[in-house]
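Read the single chain below, which is given as structure tokens and is the form predicted alone.
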Amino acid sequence: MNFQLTEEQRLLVDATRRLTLETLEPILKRHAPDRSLPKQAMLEIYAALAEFGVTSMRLPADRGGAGMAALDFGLMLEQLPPVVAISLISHDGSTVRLSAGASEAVCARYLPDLTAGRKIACTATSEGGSGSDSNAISTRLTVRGERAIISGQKLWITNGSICDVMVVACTTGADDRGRPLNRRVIVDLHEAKNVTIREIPITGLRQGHLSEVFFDDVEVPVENIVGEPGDAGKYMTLMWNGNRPLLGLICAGIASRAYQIARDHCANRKQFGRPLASMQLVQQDLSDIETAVTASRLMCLSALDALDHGLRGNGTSAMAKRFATSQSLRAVDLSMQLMGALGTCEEVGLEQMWRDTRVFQVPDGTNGILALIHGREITSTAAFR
């Protein structure tokens, strides 16, 4: 067992700290900080991210992604800006949705422009009443001829309000033993009608594109059906499981960069006549802060690490997740706590962080539910099903 980075993951981390440094955040100061980028602007990020060769990092390498560990894409991300990172993620995740069982004809047509940063994709499952539960999804699709018709609503969609492309989870019904008939289908935004996209305005991550997505009997091409009946379920926990410790490690990233500032200002700023950092519940409190970043990010790489290598990931991801945002939150707040008015304050930026890292909690699972997540896969009893 390693624990060192090699030297090529070093070149990575560092090339994607770079990248952010010169070329991602000087987008991002460019607009508002509590209101969504324009597409134009997601466009410019996705077009340097294209360059740097990371907008389908586990698409296959004959698909024309990166075919990328999953270990490595969790080191890049950890450097990412958190609202660029979430829509890479959603982004990365849609391309292998969308290749997995679609024709070459269909492949052609969608996956150049988006390995190539021209076009943005998501993936639209969650839904009022079926967010932890994929089998109770009511979107549904209807087959007339040629044409495949889609009527319902989704929610909490990341990248919705700025994509070109969507995979769609629609039901179809069950088969004879009452399993659900879930189906992926691909949703060309400039070709569909029908479709209305509404943001939702949420407490962190104020730069992303978290929306609602109404279908009214949208029509689309039936050769965008991709894959099998019934087999979307199996992607969702597919693009879940990896999906869950890289979330956990872009918390823990804002979680380092919070405890850098804490630190730094815990030196400088002077109490009773010392540094702060000479206190000694300070230095208990930047103890816990760094112990969480670092477990945090153990903990997480190893979840990755087991996906490489092939081996179940239920409940390893769901952990991995559930403490890292859990941990890199109370990371965030300790290190408010340590900076007094400071830490409130928006100009130091720890109050973003702070609402960013809460964010991260909701997305491919509450903490509630990968905790009953992780608990079926010690006691193979599921306490939700």
Ligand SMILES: Cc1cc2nc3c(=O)[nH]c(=O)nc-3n(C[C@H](O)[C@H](O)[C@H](O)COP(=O)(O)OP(=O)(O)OC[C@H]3O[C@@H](n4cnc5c(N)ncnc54)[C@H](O)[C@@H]3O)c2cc1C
Contents of the next structure:
Amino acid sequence: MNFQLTEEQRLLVDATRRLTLETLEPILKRHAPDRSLPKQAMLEIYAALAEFGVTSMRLPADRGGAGMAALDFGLMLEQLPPVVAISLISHDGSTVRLSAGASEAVCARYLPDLTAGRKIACTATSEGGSGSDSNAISTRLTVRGERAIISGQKLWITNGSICDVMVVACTTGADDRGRPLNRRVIVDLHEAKNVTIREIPITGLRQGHLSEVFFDDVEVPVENIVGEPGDAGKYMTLMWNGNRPLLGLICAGIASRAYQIARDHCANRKQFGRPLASMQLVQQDLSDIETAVTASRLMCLSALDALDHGLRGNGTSAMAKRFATSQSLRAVDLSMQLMGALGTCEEVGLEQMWRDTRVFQVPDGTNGILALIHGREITSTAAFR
Ligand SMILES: Cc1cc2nc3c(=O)[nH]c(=O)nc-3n(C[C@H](O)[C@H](O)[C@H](O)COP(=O)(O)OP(=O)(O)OC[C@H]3O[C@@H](n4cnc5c(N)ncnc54)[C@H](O)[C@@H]3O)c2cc1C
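Please could you give me the other form, the form predicted in complex with this ligand, since above is the form predicted alone?
Entire complex below, previous chain first.
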């Protein structure tokens, strides 16, 4: 075991940090901090990500992707602005969901533009009536001759309002043992009619895009149904296991930046005639924050490394995301507290970090559900299904 980055990993981290500082943050700063970025700005961001070679990191190389190790993807994502990182995770994961089991023709139609960052993808699974219980989706797929028809509603879809291609999880009923026969269907938003999309403002990641999507008898070609009946859940789980530690790492990255701001503040700010940093309780808080960030990072990196080694990742990924999101939130909160009123001031940026970190406790498994996934692995007993 080696805890040091390789030379290539160090270069990747440095290059991503530069990409963020020199290209991505200036684009974000040109727009209102509390409004979804216009699609044009997102395309500018995706063009930069494509030039950097990171728009389809987990897509296998024989499909035109980078086929990158999950650990390296995590090291990179940690350096991106969180709002860009969550969009990229959705886009990248969607290229994998779109291509697994899809025909060569379907891959040739969509993957080149997606990997070149000219188009953006998303995955739509959650619904008003089906969140943690993803098997309970009710968006219906019906096949009539050469056409597939989708009707239903999806909710909380990352990239929903800026995407060109959506991978939609649909139900076709259940098999004779009652197991859901959910399927993946590609909806091309440049061709499909009767799709309505509405953006939903949320607590954090406010320059991002979270949407409700309505499908009113939307017709797509039958070739756009990809994979086998019932395999939508399998591909969801595969991507969730990868996404969870990645989302945890993004939070650790935010918390680490909050920590640096608070530490500098404590070194300079004097109360009772001496720097805050010299007070025993302040040092304990700083120690708690750095411990939370370090432990979160290590747990997420270890979960990603396990996936890279082909190990079953359900429990470790769930444990890593739950720990990292909750500990990072605590670390950001403590950092804010160390700065007194300044910590709550918009200009300083910590309040946005706090709101952004909070949001990550929900997607790809709430912290409650992640505890149950981990618990199922520990006890071999499912408490929730
Ligand atoms: C920022 C963000 C991005 C997202 N991106 C996407 C996306 O791109 N695509 C997509 O399809 N979805 C996306 N989602 C939706 C997300 O996956 C769901 O919100 C999540 O799965 C939880 O579902 P829910 O919100 O309906 O909560 P619910 O399932 O209603 O859960 C509510 C609460 O009940 C608890 N709970 C539920 N069941 C149990 C149980 N059996 N035992 C104990 N407690 C339980 C949960 O832990 C939670 O605290 C996103 C959400 C957010 C916030």
